[in-house]
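Only one chain comes next, encoded as structure tokens, the form predicted on its own.
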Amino acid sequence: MSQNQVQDTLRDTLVELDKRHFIHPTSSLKQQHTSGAPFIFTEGKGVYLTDISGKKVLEGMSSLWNVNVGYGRKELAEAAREQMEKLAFTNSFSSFSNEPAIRLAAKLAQITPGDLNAVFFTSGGSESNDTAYKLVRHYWKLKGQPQKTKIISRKKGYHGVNIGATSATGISPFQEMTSSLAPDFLHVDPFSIEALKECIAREGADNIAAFVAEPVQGAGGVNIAPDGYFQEVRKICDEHHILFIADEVITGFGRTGKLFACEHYNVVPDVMLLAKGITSGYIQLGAVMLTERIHKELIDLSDGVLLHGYTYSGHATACAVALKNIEILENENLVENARLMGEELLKGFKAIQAEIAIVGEVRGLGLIGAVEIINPVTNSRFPTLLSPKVSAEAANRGLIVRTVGFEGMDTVVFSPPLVINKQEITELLSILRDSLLAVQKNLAD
């Protein structure tokens, strides 16, 4: 049997096992059961992935917005190995601790904006969101205002898929999937200060615990705030004694060309949510950052045990990997690279926009961006979504992207690893251009 035949047999076996046993997240169950996985990846290096058939593709999404330092980083594998050999895991309950968790907490306090100085560790972004909602409500309860329970979030915002995180998410299909949303979550238009003010006036500031927002909306279509928006949000929250939670799960650790996206707006939140880029996806980890003031008040007002925690909060190996990941970001100047390569990416988007009629608005901030698809005649979305067709064409040509096809959008989104260079940006743009032209040509035909 030839090597190709061996590979084909292995792929066929894995496809059948995958279809039979693996329930994929955020996937079509029917399509998966019928067709199987379009890619079974076996190797990654830099900005590229290779599947079991030997096909190499440029990862235009850093997987799920998170492989910031790129694939195949032996330093991160070595950091995990060294820590596992010494102490893979020990729980952090009852004030037990470990050195990597302590050092990571101190490092995060050093690099996050303002006086965000205290950390609660989680296993990912959804857990960070649910933890934050629980902590801010606990905070107001300790302060003698237990009625402050409502959380205001934004339409098109994405905050995860736990019950609380799903309830905060402002994307309809995620909410429609379940019949058991948590109470006391409100949604306002994403960039309307007036809508926020009206919501506070209607609900009463004395009933609102927090406002939560992504500095750049990611899964909702890479929507970037207008100038002055977050400064005004900060002012309103302060005036009404509402905590401001910044969800930096996607935008943190260099994604936008700043270490944290809040720095673009010179705003310090009361609570900051982290995950994804904290380890570049090499191991599961998330975090909730609190300001010095809130941390001190929680200490001063608490009487008894903080009855919230996860088995893997402060996981020693995960924290060791995160420390090494942050070291790589700093030593290789990847935040600045994200800024520079982001400028190249946006420049390329604009060139494609000028050339291809079905391309509408393009936008980006650092290495997170979006290209909208429109009917040039009506200047609105086509009746049938085209972004999935663009994604399929791109995948065939060797580029992985994601699409957003809800809430009236038809958008291709991008989030390549921060290690991407100018030649790889050119390759990404070339494949995107060819894919868009192919879809446009099929329309004409």
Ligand SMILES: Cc1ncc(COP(=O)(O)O)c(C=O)c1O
Given for the second form:
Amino acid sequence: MSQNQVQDTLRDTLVELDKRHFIHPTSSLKQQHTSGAPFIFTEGKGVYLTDISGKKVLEGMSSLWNVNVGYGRKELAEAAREQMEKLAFTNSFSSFSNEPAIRLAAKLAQITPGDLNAVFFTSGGSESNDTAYKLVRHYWKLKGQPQKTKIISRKKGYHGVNIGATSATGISPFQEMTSSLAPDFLHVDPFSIEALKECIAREGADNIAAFVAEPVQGAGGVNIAPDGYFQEVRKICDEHHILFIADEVITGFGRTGKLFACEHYNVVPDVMLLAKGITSGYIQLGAVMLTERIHKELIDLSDGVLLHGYTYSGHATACAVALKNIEILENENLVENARLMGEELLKGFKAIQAEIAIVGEVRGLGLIGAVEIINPVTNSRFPTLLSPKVSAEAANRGLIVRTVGFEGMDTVVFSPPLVINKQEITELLSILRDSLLAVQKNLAD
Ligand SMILES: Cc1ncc(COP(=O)(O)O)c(C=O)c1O
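Instead of the form predicted on its own shown above, give the structure for the form predicted together with the named molecule, please.
Okay, now the whole complex, with that chain kicking things off.
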């Protein structure tokens, strides 16, 4: 057998095993079971991935908005190896501790805005959300206000898939897949201060524990707040003694051209949720940051053991990788690169918008962006979603993007690794343009 035949046989075997045994997260079970995985990736370098057939693609999404420092980083593998050889894991329950977790907690305190100085570690974004919802309610309980239980989140917001995080998520299909959600979650329009005020007036501030929002909504279509929105949110939360939770799971660690997106708005939340870019996806880790004031009150009012902790909270190897990942972000000025390359990306989107009729609004902040597809005649979405067609055309041409097709949207979203350079941005834009033109031409035919 030739090398190619061996490779094809291996691919076919893996596709069959994948179909039979691997339930893919957030996927069409039927489609996966019939067509199989279109890509089985085997290697990554910088902004590119290579699949088992040798096809190389530009990863326009950093996988799930998270591989911030790009693929194939030997330094991160080395950090994990060194730590695993010394001490891969030990639990952090009770008073046990380990050096990477301590050093990472101190580093996060140093780099996050304001007095967000205390950290609870999780294994990902959903766990960070559920942890925050429990902690804020615990906080109010200790403060003698146990009725402050409600969490206000926003329509089109995405916060993960644990039961609390699903309940906070404001994208209906995620909620509708299961029959029973957690109580005490309310959803308001994403950028309406009036809606937030009305909700508080209706429910009563004395019953509301927290307001949670992504500084830039990611999975809901890359929706960027208008000027002044988050400053106003901060003021309202302060006035009503409602804690403000910023879900920076996507936006943290440089994605938007600032280390944390809250810095765009000069707002310090009471609680900040982190995951994804904290390790650039090389290993699972999440974090919940609390302000010094809340941390102190939790200590002072503490009435026993804080009965909340994951086996992997403060995982030594994950924390060692995160420390090295942050060092890379800093040493290579990747936050500034995200800002500069983000400007190039948005400029390119605007040029495409001017040229191609089916392109509606385009958006971007740093290296997170979106291109809406619209019917130019009606100025609204086509009856059949076109963004998946754009994504398929792009994949054929060597670019991975993601689409958002719920809540009336037909949107292609982007979130390339922060290491992307000008030439790679040009390549991304060129493939996007060709893919959009191909879809537009098919419409006309
Ligand atoms: C803003 C936000 N919060 C939370 C999550 C959930 O994170 P995870 O998938 O790591 O549980 C996500 C995942 O995409 C997210 O985008």
